[in-house]
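The form predicted alone is given below as one chain in C-alpha cells.
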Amino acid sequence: MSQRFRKNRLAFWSLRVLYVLVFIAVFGDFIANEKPIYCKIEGESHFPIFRQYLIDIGLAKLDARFFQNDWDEHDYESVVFPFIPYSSKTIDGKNGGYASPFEKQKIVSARYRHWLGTDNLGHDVAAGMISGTRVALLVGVIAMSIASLIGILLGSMAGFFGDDRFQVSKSSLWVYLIGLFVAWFYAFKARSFELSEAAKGGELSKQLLISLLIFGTILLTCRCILFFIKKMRWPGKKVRLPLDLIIMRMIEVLNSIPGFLLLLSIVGVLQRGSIFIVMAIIGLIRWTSIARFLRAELLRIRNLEYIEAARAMGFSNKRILLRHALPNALTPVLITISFGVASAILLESALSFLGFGIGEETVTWGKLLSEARRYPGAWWMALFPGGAIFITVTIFNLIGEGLTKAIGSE
C-alpha cells in the first residue's frame, strides 16, 4: 500500500507538508518567542524557554532578575534568540493599530520587523500563526482520537455481533444497568452544582475529569461484583441484545442534529471556554462516521472463511474480534480519520472566528481571521490565517484521497 501511496504525488507531497506543520507545532516556542533559547549572564548559563516549561507545571520559578527588564534589555555575555523575537502574547505598542507587513514600521532593526504584520493591539501575526498551527493540529488529532476510540468500540460491536450474536447473562445486564444509573447519578447529577460553578470559573476540565473518574470507578466496581457472581456460579439465564439496532439508532439520532449547531449550543452555555473542552465535544459528535464505516467492514469480514474457521476451532468472540477481524477492518478507517481531522480543524476555526468556546489567552487561526472582519483594510489578517486553514484542510483531504486510492487498488 505504501508504494501505491507514494505514486500519488499530490498525496505524498501533502504528507511532507504535514511533516513541516508538525515540526512547527512541536518546536514553535523555539521559532517565535521573546525569550532567548540560550543566554549567559554574569557567567551563568540559562535556558529560559526550557525553564518556562518547568514553571508551567510548577517545578521551577523564574529568576528575579528577569522580572526587572525586558528580555532584549539584559547585558548578555552570549545569547541565542529565536528567529521571530515575539511570542503570540507579546504586545508591541509602537506597531499597534494593524501595521502592514509592507509598510514602514517603528523598529530599531530589521530583526524586530513584523514580517506578516500586526493586529490592532500589536501582536505579531507570524507568532500567532505558529501558535495557531499547534492549536489546529492538537484539535484535529485529539478530537479524532476521542472520536476514533468511541467509533471503533461501538462500530466493531455493531458490525461483528449484529442483532443476534451478543449474549449476556441477566445478572450481568441488571448489574450494568443499575451501575450505569448509579454512575451517572453520582458522577454528573449529584455534582451538577460543582460542574455549573466550574463552567463559570473556567475549571470545567478538572471537574469533568473528577466526574469521569467517579463514573469509571463505579463501573469497575460493577465488574468486580460480576466477578464474584460468576465465582458463585449464579450468572442467570442469557439474553440476546440487538447491539446493531441500538447503536445504529444512536447514530441516526446524533446525525439528525446538525453537528456545528450542536457544538455551538454546547460551547455557548459555557461562560468561559477552553480549547480542551472544544476538543472533547468535537470528538463526541464526530465518531458516527467511523462507527458506520467500521460496521460495514465487519459485516463483510465476519462471514469470511477464516472467521468461520476460528469459530470452528472454539475461539471466543472476544479473541476473534480483537486478533482476527478488527485488525483487517481498521486500515480503511484511516481514510475516515484523515478526513475527520480536516473537519475538526474547520469546526474549531469556525468557532474561533465567531468567538465561541476558545479562551481569550489562546491564539488560533480562526481568531486571527476574525480580526479581518473587524477591520477589512487589514488584508493580511485574512490572507495568512485563511491560507493556513485552506492549506491544512486541503493536505488532510489529499492524504485521505491518496489512502482511498491506495487501499482501493489492493
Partner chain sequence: MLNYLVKRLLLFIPTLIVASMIAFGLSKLAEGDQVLDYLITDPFGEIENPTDLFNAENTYQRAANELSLDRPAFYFSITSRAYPDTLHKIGLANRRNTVEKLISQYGNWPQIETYYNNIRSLELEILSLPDSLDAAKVKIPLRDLYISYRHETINNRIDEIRSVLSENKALSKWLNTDFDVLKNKYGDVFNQATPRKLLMPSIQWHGFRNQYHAWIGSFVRGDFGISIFERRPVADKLAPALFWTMVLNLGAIFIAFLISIPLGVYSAARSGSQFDKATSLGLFMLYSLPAFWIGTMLLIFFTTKEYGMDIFQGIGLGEIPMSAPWWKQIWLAMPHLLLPIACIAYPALAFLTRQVRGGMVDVLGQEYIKTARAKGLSEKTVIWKHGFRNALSPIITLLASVFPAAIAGSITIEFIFNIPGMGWLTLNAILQKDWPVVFAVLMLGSVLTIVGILVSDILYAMTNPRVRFGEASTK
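As the structure is a computational prediction, the values presented were derived from the model and not from experiment. Numbering follows the first chain given and starts at 1. Definition used throughout: the rigid core is the maximal C-alpha set that superposes within 1.5 Å between two forms. What changes on going to the form predicted in complex with its partner chain:
Here residue 247 does not count as shifted, since its C-alpha moves by less than 2 Å between these two forms after the core is aligned. With a cut-off of 2 Å and the rigid core superposed, residue 215 has a Cα displacement that reaches or exceeds the cut-off between these two forms.
In the core-superposed comparison between these two forms, residue 333 has its Cα shifted by less than 2 Å.
The block above covers the form predicted alone; next, return the form predicted in complex with its partner chain.
Chain alone follows, minus partners and molecules.
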C-alpha cells in the first residue's frame, strides 16, 4: 500500500509539505522569537528560548539580567537570533498601523524587516503565521485523535456485534448501570461545588483527577461484586444488547444537528475561549464519520470465513475483534481521518475567523484573516493566512485522496 501511495506524486508531495508544516509547528519558537537562541553576555552563555520552556513548566525563573532592556538592546558578545526576530506577541510600535511587506518599514537593518507585513498594533504577520501553524496542526491532530478514539471504539462495536451478537448477563447489566449512576453521583454531582470552585481558581485538573479516581474506584468495586456474583453461580439470564441500533441512533442524533452551528453555540455558551475546549468539542462532534466507516467495514469482515474459523476455534469475541477483525479494518480508516483533519482545521479557522473559540492571546490563521476584513488595505493579512489554511487543508485532502486510491486499488 505504501508503495502505491508513493507512486501518487501529488499525495506524496503533500506528505512532504506536511513534514515541513510539522517542523514549523514543533520548532516555531526557534524560527520566530524575540529572544535569541543563544547569546553570550559578560562571558556567560545563555539559551533564553530553552530557558523559557523551563520557566513555563515552573522549573526556572526569569534571569534578572534580561529584565531592564528589550531583547535586541543588550550588549551581546555573540548572539544567534532566530530567523524572524519577533514572536507572535511582540509589538513593534514603530511599524504599527499595518506596515506593508513591500513598502518602506522603520527598521534598523534588513534582519528586522517584517517580511509579511504587520497588523494594526505592529505584530509581525510572519510570526503570527508560525503560531497559527502550531494551532492548526494541534487542533487537527488532537481533535481527530479524540474523534478516532470514540469513532473506532463505537464503530467497531456496532459493526462487529451488530444487533444480535452482544450478550451480557442480566446481573452484570444491572450492576454496571447502577454502578455508573453511583459513580457519576459521587464523582461529579456530589463534588460539583469543589469542581466549579476549582474551575474558577484554575486548579481544575487536580479536582478532576480526584473525581476520576472516585469514578474508577466505584466501577472497580462493581467488577469485584460481579466476580462474587459469578462465583456464587448466580449470573442470571443472558440478554442481547442491540449495540448497532443504539450507536446508530447516537450517530443520527449528532448528524441531525448542524455541526458548525452546534460548535458555535457551545463555544458561545461557555464564553471561555480555549484551544482545548475547541479541540474537545470538534472531537466529540466529528467521530461519527469514522464510526460509520468502521461499522460498514466490520459488518463486511465479520461474515468472512476467517472470522468464522476463529469463532470455531473457540476464541472469545474480544479476542476476535481486537486481534483478527479490527486490524484488517483500521487501514481504510486513515482515509477518513485525513479528510477529518482537514475539516477540523477548517472548522477551527472558521471559528476563530468569526472571533470565537481560541483565547485572545493565541494568534491563529483565522484571526489574522479576519483582520483583513476590518482593514481592507492590508492585503497581506488576507493573502498569507488564507493561503496557509488553503495549503494545509489541501494537503490533508490530497493525502486522503492518495490513500483512497492506494487502498482501493489493492
